[in-house]
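The form predicted on its own is given below as one chain in structure tokens.
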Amino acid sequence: MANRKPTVAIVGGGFSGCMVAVHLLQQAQQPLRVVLIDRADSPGRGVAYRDQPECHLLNVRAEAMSAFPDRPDHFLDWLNNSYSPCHPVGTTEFLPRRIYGFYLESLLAAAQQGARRGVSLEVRNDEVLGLRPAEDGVSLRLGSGGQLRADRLVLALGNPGPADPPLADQKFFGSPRYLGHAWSTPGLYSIQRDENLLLIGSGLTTLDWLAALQTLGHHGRIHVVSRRGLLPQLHRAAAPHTLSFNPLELPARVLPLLRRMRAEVAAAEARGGDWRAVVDALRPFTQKLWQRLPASEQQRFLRHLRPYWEIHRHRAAPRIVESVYELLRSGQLQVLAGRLQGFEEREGEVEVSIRPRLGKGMQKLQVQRVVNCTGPESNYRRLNHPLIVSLRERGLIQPDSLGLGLQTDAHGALLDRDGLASERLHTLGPARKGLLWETTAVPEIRIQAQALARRLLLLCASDEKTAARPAQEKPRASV
């Protein structure tokens, strides 16, 4: 180590990768190597911000989206002294996701730029394929064929894509009349204008796919199914609001909170306020909350309120939900709460079955395209992505028990199959949902991002003084 730079490996390229490398970038007082690996040739824009349609807006007010937790203005400044000065973008605006790709874009050809002598960055278009320890370090195995050699390795491989339907006939999902992942640009032009669809899923994605529809012209009946045919709430200005309680001092059981959240909202509403406000002024408190719940209590939420939190804390911007509610008064669009019970492929079309949420029998739907939009696999048990598989046999993670990501300590660090924190292996943002519950956000992520790069800064300066000591005082490296 005392002759080579110490090299931290980033897999993923979207906001979680790429604020890593932009902190370590700017944070380096001593030579260090960064190499951010993404199969995309676009570091920093990730699957949400690359390539999208202009109607698809982000989920948040511009005012909230600053990627640093400690300058909030600084995506605003961006926007108007760097993007658009000629057109000022105000605080409450709900802008394209493309137009943060390229904010992601800037901030790391800037640290880039800024490093100090001796701190480089290395974008590499690859893919990670599998990891073994190696002698003070790992070695990465990479799609094009090369090894990589990493003192430290950071997931952030972000939202993993949907799982298909479990229907016992898996037959239909490899037909083309199947998008088994919605978030596929070219999967949403090649929609003909006139075909009929359904969209498995009714949360932020499936909105985002009936604003571009209508945007595109289409025509054809859209059918929208899910389990309670729930649809996210449209955010609207509303005055802060302050907690009258303080959630932590209340039993650690789902019930006794959401009883009590419903009586602030019935008292805020009462006079004048909103129920968004109150929502938010619990988010400083949930993830504190969640950890205080025991699994049964995590459980119980997951089964009975998951939807019901997800439609009131992720919000759409008020210019997409008007879209659907113009397909809904139209008659073009048709939501539906059930299950899905299986597709029968036919010359031209499916058909579709459905077993409504309320009320007996089958319900038969014809179509010409399926559009998975229901939300990301989380459940790493059966996630079949190249790395995570080869991890997973070494032992080298442990998917949580809920299924919603991978267990780690309190700093990101992976925790092997006996529950050892590892002192190589790092993850952040969705990965720690298990753990966090709210970790899929911008305002979260960023926090781990900065976090995350002085840890890595660290324990990289460790190895330093490691490296430098005599031969027989070296303690063994593990991963």
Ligand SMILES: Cc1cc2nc3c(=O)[nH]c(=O)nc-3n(C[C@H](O)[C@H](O)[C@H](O)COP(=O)(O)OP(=O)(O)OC[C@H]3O[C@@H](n4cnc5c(N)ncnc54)[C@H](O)[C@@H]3O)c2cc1C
Second form
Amino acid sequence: MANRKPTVAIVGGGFSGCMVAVHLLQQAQQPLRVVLIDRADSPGRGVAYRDQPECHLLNVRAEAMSAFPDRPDHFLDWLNNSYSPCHPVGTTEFLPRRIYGFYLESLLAAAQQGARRGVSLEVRNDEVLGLRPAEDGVSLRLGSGGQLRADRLVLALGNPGPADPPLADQKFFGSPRYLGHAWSTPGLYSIQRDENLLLIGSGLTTLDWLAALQTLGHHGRIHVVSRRGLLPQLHRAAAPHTLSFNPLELPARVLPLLRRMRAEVAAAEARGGDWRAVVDALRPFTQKLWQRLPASEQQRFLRHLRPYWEIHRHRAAPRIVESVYELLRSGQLQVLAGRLQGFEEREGEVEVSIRPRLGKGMQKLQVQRVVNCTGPESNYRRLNHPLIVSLRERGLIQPDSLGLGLQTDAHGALLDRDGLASERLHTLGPARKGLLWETTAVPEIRIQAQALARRLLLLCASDEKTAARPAQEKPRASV
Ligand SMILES: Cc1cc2nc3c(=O)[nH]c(=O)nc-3n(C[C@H](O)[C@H](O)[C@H](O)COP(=O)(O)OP(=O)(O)OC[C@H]3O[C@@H](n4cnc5c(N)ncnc54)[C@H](O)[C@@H]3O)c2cc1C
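Compare with the form predicted on its own: the form predicted together with the ligand:
Zooming out: every chain and molecule, the one shown earlier first.
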């Protein structure tokens, strides 16, 4: 270590990994090697902002999408000075997500150019398949066949693909009529315009699909099924609201908070306000509220309230919702509340059986393609990617008990199977949902990325000091 430049490897080049790299490059005062690895060839963009059709819009207004917590106008300034100087962008616009991808790419390039002497970035298009502790660090096994040693590692794995629906008979999931991963743009373009479709799930990914299908002139029938058949609400401009109570002073249970929020919405609406502003006013408290709930209350929330929370908190751009209304009005789109019971392929189509949420009997649908639009699989006990399997088998991670992500300490250091915080392995973003709940969107991740980069630099500096001490005085570093 004494003569070696410290290496921080970041697995995952989405927003989370990209922003940790940007902060490391900007803040490092001493020589440092940053290696950003992503299996996709679009560093910075990740799942959300890569290779998207123009109609896939950000679900957050431009004014709230700065990548830097302490420079709130940064994205708007970039848009109006660098991206589109001749056509100024309004603060409240919902822009195509691909533009945000260009923004992230430009941040990475600028940070690389502006880095101090000796501070370098390597971007690798590779897949990390395994990890083992190595002397003074970790060794990564790469899909390309090589190994990479690093002193510190950030797992910025983001949004794994969705799990297949939990049916006893899984045969259909191998069929070409099943598209298991809705974030695949080639998958979207493989749909024939007259095919009848079933979209599983009714969240923001489904809305993306509906908007895209409409833009592409799709004229087959579209069925959407989810347990409750709830669609995300639309964003609407609303004057900011200040809560009339301190949510952290309520009893640490879900029901009192729900009642208080309902009363707050009713009072705000009676004064001409909008429920959206009330929901948004809760956001600064959400992480603390979640953390003070006992596990039984967190489970109660997940079981009963989660779908309602999701559609009110994760709203869609008005243009997207308009497409959905149009499809509903024309009768081309049908939204069902029910449980999938099975699929049967016969004579060029698929018969889908659904047990409706209300009423008896079984509903049968005939479609040509089925698309899984459910959200990311967050249960790290079930994920079977070789990297996750290797981390689990070595006891280096501990999936949280709610199946939402990975256990970490307050800085994002991963807890091992014995609950000890790692000195070398960190994570951020969606993987911390079990601890923080509100941790999947840009406004939260940008704060984590900045703080984690600072922490990694401190750890690297302390490694340097340790390396300079005589061998007998050095503490043994844990993974
Ligand atoms: C479709 C979609 C739209 C969204 N829109 C918005 C929005 O408008 N506004 C907002 O604030 N948030 C939005 N989000 C939330 C989103 O989670 C965050 O904004 C952010 O993009 C998360 O970034 P990430 O880097 O954590 O995850 P991801 O974007 O999922 O990136 C993780 C990366 O890790 C890579 N990876 C994983 N495993 C490996 C491995 N073993 N080896 C190599 N590479 C690996 C993947 O290829 C991927 O590129 C959206 C999310 C999705 C899925």
